[in-house]
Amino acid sequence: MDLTLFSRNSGYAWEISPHGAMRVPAVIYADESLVRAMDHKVYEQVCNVAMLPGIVQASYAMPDAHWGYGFPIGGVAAFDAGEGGVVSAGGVGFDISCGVRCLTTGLQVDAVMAVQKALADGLYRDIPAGLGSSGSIRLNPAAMDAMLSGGARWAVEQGYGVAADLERTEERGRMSGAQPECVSAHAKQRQRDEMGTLGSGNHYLEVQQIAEVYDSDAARVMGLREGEVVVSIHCGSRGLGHQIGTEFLKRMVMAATQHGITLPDRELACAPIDSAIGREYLGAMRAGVNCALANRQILTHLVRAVFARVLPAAELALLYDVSHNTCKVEEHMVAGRARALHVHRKGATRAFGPGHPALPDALRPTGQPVLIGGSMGTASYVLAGTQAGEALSWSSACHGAGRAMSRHQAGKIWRGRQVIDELAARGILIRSPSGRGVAEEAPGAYKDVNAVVDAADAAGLARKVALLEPLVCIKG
């Protein structure tokens, strides 16, 4: 990307001045390299979420952006209802609440690796993964709507985890405001046989072993300890989200036009969020994020019976599940006084501070985790959320390394089996359905996750805890 498009802030932030029908400004938090290695359109998004009625303060990108579907990947952007702010169903994705939790186990690195092979088999046989996976649970319709109405409490109702979990997962693990009936039957149908599914594309489940510790007091809060073995599992809404997604953007491209709103891109598709349609699609989308929090819930007991049977020392707990993908009510300061925005968060992970209300008694203390996916055989990371990262950025981060190609160009440089092979003389192990999805997730089809992690702690968006190294992968 052309670095005079910018001012340069901060040696992490660059910002890009109102020009044309930007509301606000735009502003981009990467280092040098990786704002150089942006595409154009990551420039061209930022700015046009910039135009959209009712935006507060910025339009944001963090250091993993690239191009998305109407949003940038990477993009946060806050509006206000009273000021005429809108919903953008594009500003959220299709996979609605995509996001990662993290189970710790207490073993170490050694115990695991005894039985490496033996775990792997065990959770690519007991974990469903790939396009179009289903799973055991199937759902009637009243058990669908208390599904989509409960999340992960109404799994944990039926018995897919404890009680305990719900409080290390975001919204206490069911985001209130669900409307199951806003939700159509063809979204209902596609998720009736995908719970407890890990779906395709970048989704995974990933055992890891805790490389280093860069914050020792933090990591001991999360009990997080060099040495010992972590669970990660990155999944999101399945054909549910990505259905309600498709229905509603066609739908606000309409209902643009009806309110008089001019859209910069066709894919910027919003509604008024006090309109008729803007209340329908946060219904149905809190619905989704239900949906979502609910399925790693029961992911998470799944994995739990494998690692009873192949390591039955092991004690998963969880140490926390946020969502990337998402829209929500939060309160935040702007100029001095509270007030609510609607803050949409595109493949970015919320980031709240030490001392905030939301996060549970134990965790307030260092922040919310952040949980950053790298990319297959890559590290991944936990963080913790900054009180500086309220102002920069509505209390945002990155969410994982970012793509720095397409998969269709992943697939003409790598083949599955050759990824596969050159992980396991690493002493990774690959389970996946689709060879060809392997190639499209090959390691290299990514930005450098170490850069990217290492902007978003400089830029004071979020600070490293601890580094992760995979040992197995089951990948969709």
Second form
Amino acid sequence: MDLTLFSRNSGYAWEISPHGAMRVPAVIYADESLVRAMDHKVYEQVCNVAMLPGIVQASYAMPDAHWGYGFPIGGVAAFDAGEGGVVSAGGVGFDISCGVRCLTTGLQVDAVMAVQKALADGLYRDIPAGLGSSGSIRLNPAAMDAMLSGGARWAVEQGYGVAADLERTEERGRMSGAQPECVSAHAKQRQRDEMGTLGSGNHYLEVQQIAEVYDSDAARVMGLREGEVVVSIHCGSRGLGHQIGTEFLKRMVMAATQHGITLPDRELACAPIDSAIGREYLGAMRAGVNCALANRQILTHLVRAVFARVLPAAELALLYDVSHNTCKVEEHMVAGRARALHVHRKGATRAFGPGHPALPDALRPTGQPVLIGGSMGTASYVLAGTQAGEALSWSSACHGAGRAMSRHQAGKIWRGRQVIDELAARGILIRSPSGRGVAEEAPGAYKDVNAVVDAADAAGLARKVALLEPLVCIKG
Amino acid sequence: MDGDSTRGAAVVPPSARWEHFAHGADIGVRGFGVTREQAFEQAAVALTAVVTEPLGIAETGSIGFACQAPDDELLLVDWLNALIYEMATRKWVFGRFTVRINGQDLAARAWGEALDGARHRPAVEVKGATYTALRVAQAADGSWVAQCVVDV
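I would like to compare: after the form predicted alone, may I see the structure of the form predicted together with the partner chain?
Shown next: the complete complex, the earlier chain at its head.
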């Protein structure tokens, strides 16, 4: 991007003054090289978000921002219902509550590497992944609604996991305000046999080693020790969330005029929070959040069962579960006054700082764990939320590396077998039903996650705690 | 990836074709045709090609579709999302399509078969068709293009 479009507020904050229909400034957090490399579409989209009614303070983009749908991926924006603020289906995205959870195992790398192949094969066999895969759970209509209301709590009640998992999940495992009756029959049908499935695309399950610890105090509190192994799961609300997004996007586009909203981009489809369709979307979207939380909880149960067979000494404890495609009502300070805001994070992770009341007691001293996924063969990170993040970005940070090139380009450069063989030579086992899918997700197709995380740390959005490197990756 | 529509060549003129275009995180599908209907059909082939090779799909059955939207662009997204829904819930893939449009109404039929993981080797699941890079337009020579980005 052209740097002359910005005023540089600090080393890592690039501000765009309000112009045209923008109601507030836009701010991109990144270092100079990341901003230069960003698509101009990020500039357009972060400015378009600043035009939406009721937006508060600024439209933000995280260091991993890239061209998204209406909102940039990596976009954060808060709206005040009392000032005509909106809720945007595009601002949440198709994969509602897509997120990452990380489990500690207590195992040393050597112990895992001794059974690496058996572990990879066991996980690949028991974790449904890829297009056309089905879970073993079939939900009747009453059970579907109970799941959509109960989230991970419902899953634990059904025997998938333990109560302690809920304490380490955003919203304590259950998003309140979910309204299963606002979720269409089509969306429920699409989820009928998808509970406990990983999906495809950039979703994955990884066994990772803790390669480096940056903040020993925070790492100790989080149970992260260098040389030990963790498991990370990246997926979302599967077909149900996709269908909710699809349906409400259209409804919001068609209703925009009657709400007096001029959309700079149809993909920014939104409705006043205080409107029938706005309330209906929030009820459905929250049900989608619960679906994602339940899905990751069931996958956790499946992972534990595989480890119990292959590595019985493992004790898989949930470090934390974060969602990076959401709209949540949160209290934030605006000009010295606490206000309840609808905070949209599209490809951005909530990053509450130390002491925040939403955090479980054990994690309150460190701040919220922020789980940053890489891609096959590249690093992932655990960060912690900061006090400064509240004023910078509504306590939000990045969510991953972001793609450096399209799937189209990646598919022309790499072949799946080649990627799998190259990673195997580095000691990383990939299991996937799709060679083309692996090629399109090749590590080289992504930006440098290290640069993204360093920028988030330097900008004060979150601070680095530990570096994770893959040993086994199950891709859909 | 791009390609001519050889399947169904008896009813599709050579000018009907599809291609993919780049989008930062996802992929764009674009259909060309002499008519708007052909462009919609070819956009559907492009959608299938995101998942698997369209020419590798046998025709063991077909299903019908009916969509309605206030303009051509919303109609294209509706059509592709209807296909995505059927692919997801039936676990089928489709390789050939016929589309008829009358005002705001679309009627279509798709031919295909049950997804066979070993044979179709699906690359990725499509979450939804989006309004990004959405365009349905007629060129000066009278031909049509229908395109949008799909989220994968």
